[in-house]
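Single chain ahead, written as structure tokens, the form predicted alone.
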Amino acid sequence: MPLPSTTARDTARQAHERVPVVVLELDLDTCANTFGVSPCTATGTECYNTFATCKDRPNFNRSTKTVKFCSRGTPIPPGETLRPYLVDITGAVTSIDIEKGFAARASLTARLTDEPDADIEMDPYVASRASAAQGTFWTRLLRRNPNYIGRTARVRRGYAVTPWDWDTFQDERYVIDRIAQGANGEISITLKDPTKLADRGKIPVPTDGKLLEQLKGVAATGLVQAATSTTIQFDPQADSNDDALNGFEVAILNSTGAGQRRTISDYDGATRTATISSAWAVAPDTTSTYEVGALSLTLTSGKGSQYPDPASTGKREFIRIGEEVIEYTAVSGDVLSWDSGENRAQFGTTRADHAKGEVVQLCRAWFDEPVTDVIVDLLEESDMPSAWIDTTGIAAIESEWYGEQFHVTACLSEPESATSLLEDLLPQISAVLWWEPGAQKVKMDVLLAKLASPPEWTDEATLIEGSVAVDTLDDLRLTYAAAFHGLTSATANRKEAKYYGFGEIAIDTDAESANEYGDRRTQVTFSRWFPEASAVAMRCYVGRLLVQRRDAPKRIRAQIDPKDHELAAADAVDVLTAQLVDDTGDPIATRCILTKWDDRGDRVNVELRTLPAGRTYGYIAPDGTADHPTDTVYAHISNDTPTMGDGSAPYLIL
């Protein structure tokens, strides 16, 4: 997925000579208001438009000023105000991390200076003021403005060229995540991508509503002791007071009536007997058992509107009291209500009895999703703007690369960063995130070989001379993998195989042979996401790790000129290097993925990852497809030799 271009742009950069030019733009609060003008109500000495300095709070009115800044010595094109501050930028974009999943913030930081300024752009009634400005203009900024963190700034890569194009910048999107005043004057600001915002946001939000009352696991049960077709009297020992039970449900549980549950709508406490909300199919009798349990809990005043209404938010709402977990399906105040019994203990979690005053925190589920509406779950609920999302990209991955057995079904009991969760679960299907700020969007992509040929970078036309350094990853490499799966509750300690019902192993018993590495690299994975429905996926799991990492990768640093920076994090290219060989000594096209790039104006430096694309691969051939090697647009299964029809070594299976 080649970084967006215009013609201008390309043409700037092929151009023998050159001029970069990097604009920083910072969007900064102001007030859209006019001083002492409906609806301000503001008198006296005039503000500085900013929320800090605002004499009129209750109706300032939130708008955005740019504020630019271009290096010395940049040509200020006509209608612009640039101020020639800025002393460099530096940082890398994007940082893919294969092993986490979730890619690195791009950090970048920006040195500008400070000078003395008149305050012509920053003050709007500066015209009026009974006497000049004082200090310098990041000292009156800052103060004027201390909300800065999390607003939007900009990097924008370019050319200078005549006349003044700013089609040939690249913009860059970001969010201000500090700004510090250093010695002499600099001005440091650190630069971070929007999914900074996945590292605040908890999964699920914390909730600190508790029970006003105690809630029994089960109120009461015993022997039917009589019934009619609308009532049902309990055992001597039920509660004695009357309605004591009313809103209660009451379940039968063997014998006559079996399986039946009603609600009861008056309880006469004398008598121990209930009168139900609806008649029974059939009444129990004198040899049924029966259990009456709470069909809702009271939270301390004002707490309700915490937690969400599962008729507005459309989907199954749950909770945790410690260690069960409830599905609630109605909110009325504080009141939280469930229609059955069998809404409690959920997620193979025991029903039991909660003491008055025990937290009442909210759970996130899922059931049978598709994996990737997960992941854009994770990351909407985390504050990211779906705009700022790549949703089309990533249901064209999940179209592509995952089906039904790659469908998460799992219960989040105690809030978690998105962060965390995401690279807890991107590893398990291959898969890495990140922010691409040049398309200005969460990207998602498969780390597998894909079938078209990338673009090859060679130590004759890209590579620039003496750049190329290749490291060996000996740490990453594997031979035994293990995934268990199917967590059997959801309150469970995760990181202990004894809670899950299912495992998935693969081994490579060759690489851990004598003649080849003789040892054993071990990586173990428990998987809250997949139930025992997903065996298959596990299985692909452990056994792509292993074909990835069954001999250790390779990291390639290098560098090569701008007009050959094309690519974007997570692209594959082919490598051609000196560095890289065949067995004869020979330079070998080594496939690899972008992981990492740092764009310095003169030069572009960049970190790859290599594949496991060293032999054969591609699609599973379809019914009736011609035998190999008639037809090698299709991966076919292998002789039993296991070779091709032309002696070939056979195809990975992915």
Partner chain sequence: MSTALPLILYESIFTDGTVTASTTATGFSPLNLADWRPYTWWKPTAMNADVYIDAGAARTIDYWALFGHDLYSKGVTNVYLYGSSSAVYSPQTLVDSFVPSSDGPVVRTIASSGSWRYWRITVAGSTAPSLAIAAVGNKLQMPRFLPRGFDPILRNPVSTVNRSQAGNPLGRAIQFEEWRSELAFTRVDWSWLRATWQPAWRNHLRGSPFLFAWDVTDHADEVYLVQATGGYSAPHVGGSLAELRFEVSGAAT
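These numbers were taken from a predicted model, which means no experiment stands behind them. Residue numbers count along the first chain shown, from 1. Rigid core: the largest C-alpha set superposing within 1.5 Å between the two forms. First, how it differs from the form predicted together with the partner chain.
After superposition on the rigid core, displacement of the C-alpha of residue 44 between these two forms amounts to 2 Å or more.
Please supply the corresponding structure for the form predicted together with the partner chain (the preceding block corresponds to the form predicted alone).
Nothing else is written out below except the one chain.
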């Protein structure tokens, strides 16, 4: 998906002479009230309409004041207050990390100058001050606005044209991470992209409720002493206190009446006899064994609100106590309850006794969910606004690359950052996720193949002289890929293969042979996301790993002229340069994806990664497609040479 643009922008960008301009906008907090005018009740010397200087904080009326800066030398259009303080902005807008899946957070550093400004723009009451403002623009701004972290910043990159036209600009959205004052008065502002929110957000949400009382794995068990249609008499070892088992569940484990579960409505401690809430379908007898267990737990006071009520969320909710995962079905005050003893010991965990005071941690679980839905959940639950997620694009990826085999069934029982979860999941589906500042959305793509014909960057017309460098990333080469899936317990050590029920392995023995690389490069993946049913997905995964990295990928660093800066991250491009040649030494078009760009105004620094080299991709041909090579749009099965009928290389199955 190319970068967003306009006709005005394209015209300015593609002109031989252009005047690049960068505008930095900071959205700072301001008060919409006027000092001393109702509802503001402040008196005395005026504030500066910021919270830090506010004299009537209860009535602080938060609004936004945008302060704008531009590159030095910018021909500032009349009526635009653009402070020409901006020395430069450096740093990559996007840096896709194919191996991690989740892109490095865009981090830009803006360097700005300072000056003893007259304070007219920033002080709404400057005309009535007894004395002129002291200090400098930035020292005053930072003093009055200490709470700038997390506020929105925009970097607007464009071109100065006559008349001035904001349509030549492309906007990027960031959040302010840091403002530092240098020793020489220079200001350094660090901007991060909004996916930084995923670093802070924890999934599941940490909870600190504790058991108010002991929760036993099994409250009572034994042989049935006697039973009627609505009662059951327990073993003498059962609790002797009246009502001690009220609300508990009794389950008949085997023999007569096995499989039935009833809730105890009244318990007589003296006779160990329980009255059940509804009659047995088949009354148990003295050959039957039973088990009694609690159907609720009580949290320490006031903690119930941390646990979402499944009736409200519409999804199944789980908690972890010790090494056991329990599904609860209702929340009432500080009491979590469940319908059945079968809600205990979920996700392969074991029903156990839990002592008073043990922590009750909320879990996050998915059952047979499309993997892209899980990714969107992880983003949203890390406080990423839904509007910032390219759900349409992600749905298209789901449709093109995944299916039921890639459905997730998993339970997260310990809080982790959304970033680490995404970095765990994304590589297992060969996907990358990144913030696209131009589109101002989180994008997702699968970087295995790019089928559409991309633009070409050449030594002739695109690549700036002396800028092209090619690295071979031998450390990424793989010959052996293993993936374990079907985690047997949600609370087990997920870094040990013994806790997984299934494994898939792919080995490229040719690559390991003495005639080729003569070594083994191994990658082992432990997937807590995919269950037993995802064996095909896991086979795809290990197979794709070897397809991608059997031969070391190449990283190309280059500079391009702004006229060619049309591609967004993850877009494909064919590179034709003297540094990448065929066996005869002729430059060969090498398909790459753009992993990083850094627009310096006069030039754009880019970084590219080669896609699996020398292979042809295509969708599997539907019925009725003409044979190869009449049809070359779709992939066709090769003969057993193995080449296509015309002698070309066979298609690659991804």
